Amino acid sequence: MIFYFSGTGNSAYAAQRLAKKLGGQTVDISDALREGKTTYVLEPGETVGFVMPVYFFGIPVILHAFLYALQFVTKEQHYTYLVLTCGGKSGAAGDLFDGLMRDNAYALSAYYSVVMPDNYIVWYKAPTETKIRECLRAADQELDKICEDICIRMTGNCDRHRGPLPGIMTKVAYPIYKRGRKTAKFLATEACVGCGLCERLCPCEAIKLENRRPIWVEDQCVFCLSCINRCPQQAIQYGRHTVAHGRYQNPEV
């Protein structure tokens, strides 16, 4: 069983590739929380995976709520792994998740990271199609190697993309994410056609449609940027930051 959280499709893609290689079902964490499905029966010998993006060298805040609610029906200790998807460096995100698992009485056997196309378009332009294809080819190779490690039950910190001084990187950057995530700058331009996709996609139900226009009803959100990147009309912006930065969605999802 593989649990994943994904805003623009990178982690969903990674989870699907892992499931294809290793077998087992995938569970979208956003859907699970929305539907209240947080109890799962594990088969003997079944592996448990978590796949998620790196935000500010940390993990999406939605994982705190999910792990708090998560319950496994099992009589054994299962091999459990984490795969982080990142645009370059993961910092100490794996350590953060490991600690969160321990706080909720679970044990993490091993954790990894894989570089995928960067999609934080608040700061950067979306990658070109050529760059996306190159990055995904390399990611496939990394994911296949991770599958081999999982099959032999590799243990420990196997994250190859932590970067220099990962603990300091996370200690400095992650609190900015946790305190930030403000929705005040999100807006919908006149290009909006009121399709409601942003409302349906939002993992924390921070968007509601009123008179066929999205409004942000929460002060903070997960900041996955799926509302911006996956809007079919490119109508959603984050202030002036995203106007000329293009959009990204994993082309294989």
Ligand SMILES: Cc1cc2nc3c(=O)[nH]c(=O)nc-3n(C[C@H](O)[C@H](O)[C@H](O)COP(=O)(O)O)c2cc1C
The other form holds:
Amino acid sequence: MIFYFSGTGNSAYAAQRLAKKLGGQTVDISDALREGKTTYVLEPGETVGFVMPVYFFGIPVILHAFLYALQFVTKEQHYTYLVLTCGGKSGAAGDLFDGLMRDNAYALSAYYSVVMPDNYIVWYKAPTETKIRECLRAADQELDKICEDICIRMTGNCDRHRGPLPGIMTKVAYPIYKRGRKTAKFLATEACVGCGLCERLCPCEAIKLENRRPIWVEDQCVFCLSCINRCPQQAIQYGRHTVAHGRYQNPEV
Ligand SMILES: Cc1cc2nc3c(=O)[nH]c(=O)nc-3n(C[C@H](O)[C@H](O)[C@H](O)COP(=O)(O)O)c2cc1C
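Alright, leaving the form predicted alone aside, put up the form predicted in complex with the named molecule.
Following is the full complex, with the preceding chain placed first.
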């Protein structure tokens, strides 16, 4: 079973590729939370995977709620792995996730990371099409290597993209994400056609359509940037920064 969370498709793609190579079903964490489905029966010998993006050298806050509620029905220890998708550096996000698992009486057997196109267009420009193609090709190779390592039940910290001072990076940056992810700067411009895709895609129900325009009703969201990156009209902005930043979503999902 592979649990995944994804804003712009990278982690969904990675989860699907792992499932294809390793077998097993995929579970979208935001759907599971929405449906209140947090108890899962595991088959003997089944592996358990988690795939998610790195946010500010940590993990999406939605995972705190999910891991807190998650229950496995099983009599044995299962090989459990985490695959982080990141734009370059993961810091100590794997350790953070492992700590949350242990709070819930589970533990990771191994954790890995894979570099995929960076979707954080609030600060940076979206990658060019050429960069996206190159990056996804390299990511496929990394994912296949991760599959091989999972097959031989590699254990421990197998994250090759932690970057320098991972513990400090996570300790400094992650609280900024946890405190600062406000929706006040999101806005829909005149280009909005009121299709409602942003509302349907939002994993934390932070968006409601009023008079066919999105309103961010929740002060805090997961900050997955699905709304801004996946709007077909590019009608959503985050303050003034994102006007010239382009948009990114995984082309395979
Ligand atoms: C709020 C936010 C913070 C991010 N922080 C990091 C980071 O600390 N390090 C990094 O390498 N990439 C970072 N990224 C980039 C994503 O981790 C990366 O693009 C990921 O593959 C997106 O996955 P998704 O398409 O499944 O949502 C960040 C993206 C977002 C939206």
